[in-house]
Every structure is written in structure tokens, then in C-alpha cells.
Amino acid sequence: MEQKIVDEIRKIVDESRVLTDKPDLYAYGFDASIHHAMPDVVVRVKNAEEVEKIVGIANQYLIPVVARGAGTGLSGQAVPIEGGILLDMTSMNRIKEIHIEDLYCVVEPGVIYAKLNEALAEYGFFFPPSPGSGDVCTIGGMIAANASGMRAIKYGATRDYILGMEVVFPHGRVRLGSRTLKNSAGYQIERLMVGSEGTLGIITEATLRISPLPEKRGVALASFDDVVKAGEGVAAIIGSGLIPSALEIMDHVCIQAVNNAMDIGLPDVEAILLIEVDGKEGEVRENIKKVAEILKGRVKNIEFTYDDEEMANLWKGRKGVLPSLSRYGEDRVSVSLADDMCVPISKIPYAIKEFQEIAKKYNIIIGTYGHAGDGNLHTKVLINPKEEDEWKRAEKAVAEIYKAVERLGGIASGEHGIGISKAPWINGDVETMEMIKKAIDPNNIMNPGKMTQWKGSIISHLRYR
């Protein structure tokens, strides 16, 4: 990038605030995916106003510009693979409003999820969508990806909560949607930027919808010696009637994993179900007994709590697997690929048994967990990352995964976005989204070569050496 370029963005942002140095760059250049790649500058923005000012040099210019809220993307999203400038959102966390009695809050990008949902905790209110990073993450990153978690099978994703939000395209900054619960004025342009990863325009602020706190919580920890009777188990509930707030599914590698790295003690089987129901505390009871009729012949064992401490620890391993996958063997890691697919429902059971032979046939570990109740699993693959032979069969595997999954009726990402990991897998409507890419963004500065501009091989980029 030219010096008079760099020169340029110090006009509008403190020098102190504007990062060339290498260690810097380096540093920026990674999200929680396998890539990497280094910007030529980094700004820490600090409110809409120079947000807009540097997307306007980058479209004079032709630069590739790139949003970054923490970091927490797993397909490689904030990745710079173009270089350019990479806007650091965090130092916009500014919750700005709270209006409760209109169900909404207005929030900046970088404000934290776990942070709003303190702060909404006083008036007995929360913003639902509940991802795995939710202590870290932010809510632009959330918007951008249409992340959710664990919760979505009873409250929906990021994209179910979004009213309206203030967007800095190329051509100028908007804002988009309303502040009321229902809108049926036009295009609803808010509901298309949430899953654009930044390659349409940058979230400079939202408004969100918010729910009220449910009164009480029950958990059910159901072990089953068939990974393939627990899958059958979560279509049986979904099948009842019943909508947990939560159904949560994790196989043997992955309970092994979080026993050595956190000794959390969960039964040592070969799959396990968190079933988490919550309402009033008559209701909470009673469903965690029908819980229990329902896996009745499936189940090897079940037990029930409502301890608010005893629920906190078994939310902590189920959280903790992706790290713990990582200590799974001496020379192992785990890596971000195949990682979030999503599956008809009552196809689990299916596709956990394809991705257990796919695994056999190329010699790999692939733990599998995730959001069983809405068809959302997540696989992560073991390898050794200084072995190239095994990044060339984990590449076969995931391909082969990804085909499995379509033939099965999936998608090839529930809530992590598509970035670089998932590129070559990318569902429905290719060449629609790259016209609207093109409108909007003509000149390609915004997050250029991700989604459905990324082409070739997913190992690429790599953070290994």
C-alpha cells in the first residue's frame, strides 16, 4: 500500500490508533480458523464516522478493506487474504440503548455478547442466539456470520433478533430496517446483511430484538453405548412435541477429550445427549420427566438436575470440547474443517454414521458434537499439522463429508458462515449473490475472495507451518 494512502487514514484517525508495524500485522492476520494472512494496515476505529471515511479511501483507491470484531470466526471470515486495510470494530462497545417496555436494545458492533446480556440480566431480559464464544465474540462478528449456539432450536438465530442497523457500504453510510417488531416496508436490506460476512458493506450499529429471562432451567444427561441410538434419541424428542432450549450432542472422542483436558467426569460412553428445557418451574419438571419416556429403550442411562452450579459444569465441558479436542493425542490438533454442517433433523443418526466411516476410510480422528436439536453438528478432524500427507486425507475426508451431508438434504454451515473453510460447499443460489455482491459492491474492496469469490483448495493460507 502507498505511503500517501497511510498518510491519509492518519488525517482521520489518531496515529496511535493506526498499526503498520510487522508484529502488529502478523497478529492481525489470524481469526480462529487454519488461515492466515497479513493486512498492510490495521485501524482501531472508534466510531462510524471514520468507519465511513476509510471504506470511502479504500473505494477510491481500490483497496480491500476487511471488518474485525474478536477474532472468534472459524471459516477464516476476518482473515485479510488480500491484504489492505483491517478495521479493528472492538473499541465501538457502546450499549447505547435499553428500551425494554419496546422489547429492543440499540448496541455498536463491538460490544461483547456476554456483556449485553449482563447488562440486559437487571431488567430480566436476554438476547438469546447463545454461541460457543458468546464471553468473547461480538455482535457485529455475530451479525456477519448469523451466528447462534446452542439455544437456536428453541429461540433462533442472530438473524431472527435483527430490527434494524446502521450499514457503511461503498456508496455512503445508511441505515436499514426499524425500531418496531413488525415491518413490512419494502426490501428487508437489514435481514440480508446478517450472514454477508463483510462483503457487502460494515455494521456500525444495531438494533435488536430482546427476550424476557425464563424462570427455570432443567438439564438431562442421557449416555447411550451407539452414537447412532443418541441421534435416534434427539429425532424421538423433536418428533414428541417437545422443544428443548437447548439439545446438545457429543460422541465418545469428544467426552474422552473434555474428561482428560477439564475432568469434568462425564460418563465414559459412547455418546451422550444435554437435554436443557426451561419455562416456568411446574412445566421445567414435568418435561425433563417426558424427556426420560421418550429415550426410555434408547438410553443406557439418564440423570436429571436442576442445580444451577451442577448445570454451569456440564455447560463447561460441552463448551469446552473444541479446546480439548487439541489434547485429544500428544502430536494431534484440532482443525477447523467440516466443522459446522447442518442436517434434516431426523438425518443425524444418518450422517454421524457416514462421517464415523469416512473417517475409517482415510485413517483420521474426527470428533463430532453440536447442536443435535436443530440438525446443526459440528466435526472437528485430528491430525498432526507438520504432516502433509494428513492434511491431503483430511481434505479428502472433508470433501467427501460435505457430499454426504448435501445428499443427506444439508447445508454446509448452521452458524459459523462460509469464509474460506466452507468456499467450495457453499449452498443455494450462487449466481443471485454474486449480482448483489456486484450492485452493491462494484469496485470489490469488501472482504474480496471470500465466499463465493473463494476458488480452489480450502488448505490454503494456513496459520501452520
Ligand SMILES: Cc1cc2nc3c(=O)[nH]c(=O)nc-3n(C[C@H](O)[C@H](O)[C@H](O)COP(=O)(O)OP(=O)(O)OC[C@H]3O[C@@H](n4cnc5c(N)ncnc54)[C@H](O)[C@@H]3O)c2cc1C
The other form holds:
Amino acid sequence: MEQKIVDEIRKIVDESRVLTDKPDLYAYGFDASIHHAMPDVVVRVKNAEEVEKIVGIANQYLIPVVARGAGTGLSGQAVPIEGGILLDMTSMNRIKEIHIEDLYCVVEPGVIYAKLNEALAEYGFFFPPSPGSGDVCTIGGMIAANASGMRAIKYGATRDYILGMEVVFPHGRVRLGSRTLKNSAGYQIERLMVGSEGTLGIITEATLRISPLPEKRGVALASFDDVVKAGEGVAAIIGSGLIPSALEIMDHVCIQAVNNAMDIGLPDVEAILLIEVDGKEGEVRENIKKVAEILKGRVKNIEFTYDDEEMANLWKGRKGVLPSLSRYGEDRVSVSLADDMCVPISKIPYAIKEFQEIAKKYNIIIGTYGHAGDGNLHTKVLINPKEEDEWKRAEKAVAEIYKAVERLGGIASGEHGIGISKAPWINGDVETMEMIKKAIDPNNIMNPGKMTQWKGSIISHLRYR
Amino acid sequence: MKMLEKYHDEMLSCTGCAFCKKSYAAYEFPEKESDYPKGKIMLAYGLYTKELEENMEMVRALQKCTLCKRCEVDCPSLIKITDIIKAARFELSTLLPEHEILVDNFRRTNNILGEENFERDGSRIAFIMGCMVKKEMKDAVISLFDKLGVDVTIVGGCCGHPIEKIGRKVETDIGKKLREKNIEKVVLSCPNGMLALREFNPMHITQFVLSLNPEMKREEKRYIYHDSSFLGRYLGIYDEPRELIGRVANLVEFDERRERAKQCGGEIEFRRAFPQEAEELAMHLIKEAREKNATIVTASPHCYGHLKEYGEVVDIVHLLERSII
Ligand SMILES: Cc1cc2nc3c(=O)[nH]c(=O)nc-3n(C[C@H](O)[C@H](O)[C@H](O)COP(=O)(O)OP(=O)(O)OC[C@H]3O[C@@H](n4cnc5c(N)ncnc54)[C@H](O)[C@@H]3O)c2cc1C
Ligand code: SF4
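Having seen the form predicted on its own, please provide the structure of the form predicted in complex with this ligand.
Then the entire complex follows, led off by the chain already shown.
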């Protein structure tokens, strides 16, 4: 990038927040995916005015602009593969307003999910999407990826809580949506921003709907000696009309990884389900009993707890699956590939079986876990990243996995997004998506090369040398 | 890249999840990606793969960490974050100017502060006076051993551990002296020294005092115990200081304690190079102690020397010295 452009940026943002030193550019080039690429400059923006001016410069000189939250994306969304300006949004971290009686809050995009919930908890409220990375990821990143988590089955995903937004598009700064709970006034462009992965504009403020915290929660831990039985258990629970607040599945590979890495002591079985119900005290106890009855005959063992600490411990195990898989052993580390497919709920056991067969065929290890209650599965591919051959086999296995997912009526991503790692398997009408992209970002400066634009192999821009 | 070679697989095992950023949420100072543990691992990896060349920016980034291990508590992949950072420091050819001074002091005076060391002959029980203990609490240590009725041998000089933490190997003569004096029991109040002298199975002063079970008087004061990262997360010593404080006064706890205790910024090599960040770390503890209406008790001269600059603090050596009857 030409020096004069950096100089112009330095006129907008003070020197200490414009980074051009190579170690800085290098460190900012990672997220939690398999990819890495360096930006030409990192700007640690503090407000919407700065964002607006920088996007203006980028549009004038036709330079890529990539927003970055906490860098926990799993598909390379925040990796600046075409260089350019990386906007570090984490300094825009103010919770600006909380309106309990109107059921909304207004935040800057760099607010950390857990911090927002800490503030809302003081009023007995919360922002429900609960991604596993919620202790570190930002609201901006969540909106851009339409993040959700284990509570989506009952509470929905980030998109279900978006009321309004301030966005900087290449043509300028605009306000979208409203502060009201309902809105039928024209195109819902704020919803279009959900899942846009920074390819349309930069979110500089978000107005989010909030929910009251449930009075009580209870968790059942059910162990199975066969993953198909666990899958059938999921379908039976959902089919009964009971809507749990979370319904998570972990297969044997994941159980073993968590037990190796963390001191939680999950049962050493083929699969487990973690079933959470919430609501009023009596209702919770009754529903947990109902779950136990539904699973009778299928389950090897079932335990339950209403103790906050014990529940937190179980969820810690679940949240730790993804990173713990990197401690599986045998020289293998967990890489983020084919990590987030979504299938119809009743198809879960068949999907898991197929993934296991594919793993066997390509001699790799695949751990499967995820939000069984809404059909959103996570698989983790374990390979030795130093072996080129393993990458090749993994790429073939991934392609087969997605084919199987398609056959089962599913899609490539339920919550982690497309980025680069899932680009070849993006669902929906690509042509319309490209028309929207062209209309909003005619110069293709917003996070270029991602989603519909990525055409190469997914084993590219690898972070592993 | 011999030092980092050992950690190649470890660096690859880091999933980049950024959970190690969690404990930083309370602070203002993490400014950019390389201020976080994940960023430092990535820099180490870049150095190892030669994608990055060493420069002053990188040296500062890799040194801007107390090695307190707090982030490791949150890492679900159990990555040896501090070992990687330390190994990367050993690969660096340049030191920060503030660190040059410490190394130079050590080489000239066998004391990183460049001060004169203190020694004394006595029985086969030795106390390592070290550089920080001598500066902060020499008289209290001598009086404490007198009150305990122990004719203690005092060995002076720096253990070299703060220098090792910044990525340089230095020879300390403490081990040689201990062998020459036929010492049977080694006692320290500095966790850095305990780590450097592991082969002698050292006791922390709190463990030593507890083993003698002296009579102590109580005072009706509220003391809040600050777990030193090195005494706690590195050496697993959490209970003994608490037991002793509980015997002589009312023990209050920080919200985050034991394995999750906040780092105070007191490690000498860190606060010399990053005084502003060290102050911010200290102020979080000072503020909480004030809110809880309690005086901080430290059990490491590094923590004491630093925290006392900002609020009311006693070291456990002082507390014991005045409590033992
Ligand atoms: C261990 C682990 C567990 C995870 N669990 C879940 C889970 O349960 N559910 C889930 O949904 N995800 C999960 N994720 C994925 C990831 O955490 C989420 O996608 C999260 O929302 C990303 O937020 P971030 O702040 O890290 O964004 P980043 O990774 O920094 O960025 C993600 C995308 O958002 C864009 N972006 C960021 N800020 C803005 C902005 N202000 N304006 C416009 N675009 C912006 C970026 O350009 C990029 O395209 C997990 C990740 C990890 C590592
Ligand atoms: S060091 Fe641990 S917590 Fe930090 S990014 Fe790597 S795996 Fe995640």
C-alpha cells in the first residue's frame, strides 16, 4: 500500500492506533481458522466517524477493508487475504444504553458478548445467542457471522435479536432498522447485515432485543452406548413437544478429548447428550423428569443436576470440546474444517454415522458434537498439519462430508459462517447474493475474496508452515 | 531456533480460539493483538518459521508479559503459553534497554539491582536473602529468625531467575555456596529463588514457620491475601500463607484468587520495562482491597516492593515477625 494512504489514515486516527510494523500485521493476520494473511495496515478505530473516513479513503483508492472483532471466526472471515486495511473494532466497546422496559440495548460492535450479559444480568435480563466463544467474541463479529449457540433451539440466533444498526457502507454511514420490537417499514436491511461477514459494510452500532433471564435451569447428562441411539433420543425429545433450552451431543472422540484436556470426568461412552431445560422452578423439575422418561430404554445412564456450579462444569466441558480436540494426541491437532453443518434434526444419527465412515475411508479422525436440538453439528478434523498428504486427504473427506450433508437435506454452516473454508459449499442463491454485493459495494473493497468470491481450494493461505 | 524447536508441536496445537484473552477483560492496557497471549504465540511461530525477523517491536511485544500463567488457566487446549513465550525470548538477540541494565547489574554485582549482597554464617539452615528480599525486608527477616530461635545462615545474591525469564542464562553461585556450607534446609521468601533452586527442595518461609508452629498473637485487623503467581500457579503454594494469616488476624479474599488470582505486575523485570501496565495491574488489586476494607498481604518481595507503592501493604515476613511472641 502506498505510503501516502497510510499518511492520510494517520491524519484521521492518532499515530499510536495505526500499526504498520510487521510483527503487528502478522499477529493480526490470524483468526481461529486454518488461514492466515497479513493486512498492509491495522487501524484500531475508536468511533464511527473514524470508520466512515477510513472506508472513504479505501473506496477512493480501491483498497480492501476488513473488520475484525476478537478474531475467533473459524472459517477465515477476518483474515485479510487481499491485504489492505484491517479495522480492529475492539476499542469500540461501549455499552451505550440499556432500556429494560423497552426490551432493548444499544452497543458498540467491539463489546464482548459475556460483558454485555454481565451488565444485563444486573437487571435480570440477557442477550441469548450464547456462542461457545462468548467469553471473548464481539457483538460485531456475532452479527456478521449470525452467531448462535446451544440455546438457539429455544431462543434463536443473533438475527432474531437485531432491531437496528448503524453501518458504514462504501457510500457512507447510515442507520438501519429501528428501536421498536416490530418493524414492517420496508426492506429489513439490518437483517441483511446478519451473516454478511464484513462483505457489505462495517457495523458501528447495534440495537439488540433482550430477554428476561429464566428463573431456574436444570441439566440432564444422558450417556449412550451407541451414537444412533443418542440421535434417536434427540428426535424423541423434540417430537414430544418439549423445547429444551439446550440439547447438545458429543461423540466418543470428543468425550475422550475433553477428558484428556480438562478435569471434568465425562462418562467414557459412545455418545452423551446434555439436555438443559429452563423456566419456573416446578416446570424445570417436571421437564427434567419428562426427559428421563422419554429416554428410558435408549439410554445407558442418566443423571441430572440443578446445582449452578455442577451445571457450569458440564457446560465448561461442552465449550471446551473444540479446543480440547487439539490435545487428542497421536501428533494430530484439530483444524477447523467442515466444522458447522446443519441437517434436519431427525437426520443427526445418519449424519454422524456417515462422518465416521468418511473418517475411516480417509484415515483421519473426525470428532462430532454440537447443537443436536436444532440439527447443527460440529465436526473437527484431526490431522498432522506438517504432512501435506494429510491435508489432501482431509480436503477430500471434507468434500464428501458436505455431499452427505446435502443428501440429508442440510446446509454447510449453521452458525460459524462461510469465509474461505466453506466457500465452495455455500448454500442459497449465489447469483442474487452477488447482485446485492455489487449494488452495495461496487468497487469490491469490503472484505473481498470471501464467501461467493472465493473460487480456489480451501486448503489455501494456510497458517501452518 | 533450538529453544522454539521444542515447542513446534505446541504452537501448532494452539487453535487460535483466543480464550486466553479472557482474563484481560478487566484491564485497559491490552492494546493490540500482540499484547494478548495468542498474539505472542503467533509471533513466536513467525519467528520460528522465519516469516518474521526480529525487530524492536517484536522484542517489546514478547517481553510485555509477566509469565504469570493466568491465561493458561483459561486455555482449553492446555497450551504451555508461558514456556513458548520464554523460549521465544531465548531466540531474541536483543534485550530491552531496561533489561540490559538488570543483566549488567547481575554480571557486575551478582545482584540485579546492582546493590551489595548480605550474608551471614550460622547453622545448616539457610535463608536465601536474594536481591529483592534484601532490598525490601532484610531486617524483618533477621528478626523473624531470631524470634524463631533459629541461628540461620544467610546466603546473598541473585538466583538469576528474573534474568532467565527475559531469555538469558546466567550463572548464580548460590548453589555452590549451599553445597560448600553443607546446608540441609533451604528457606526462601522469594518464589523466583524457589524456582531457580528447585534441586535443593526449598521451603517457602510460610512453610518453614508453620513447621515450627510458633506461638503468635492475634490482632483484630482485616488482611487480604494476594497470591503471587509464581508462589501459586508455579509452585502450588496457596494454603500455608492463608493458614498463617488466619492465625494472626482476619483473612479476607480477593474475588479472583488461588489459581485464578490476578497478577500484580510486581515482577521486577516486568515493572522496570512496563511501568504503566504494572501500575494498572497493581491498582486493580489495591482498589478491591480498599473496597473490602482490608490490608493486602504479599508473600513475595516482588509483589510487596511493587504494591506498596500504591497502597497499604505488608509482606507476610513483616506480619509474622511482629506476631510471633
Ligand atoms: C472455541 C470456539 C467456539 C466457538 N463457538 C461458536 C458457537 O457456539 N457459535 C457460533 O456461532 N460461533 C462460534 N464460534 C465462532 C466465532 O466465535 C463466532 O463466529 C463469533 O461471532 C466471531 O466473533 P469475533 O468477534 O471473534 O469476530 P471475528 O472473527 O473477528 O470476525 C468474524 C467476521 O465478522 C466480521 N466483523 C467483525 N466485526 C465487524 C463489524 N463491526 N462490522 C462488520 N463486520 C464485522 C469480520 O469481518 C469477519 O468476517 C466459535 C469459535 C471458537 C474459536
Ligand atoms: S493459547 Fe490456548 S486459549 Fe490461547 S488461542 Fe491458543 S488454544 Fe486458545
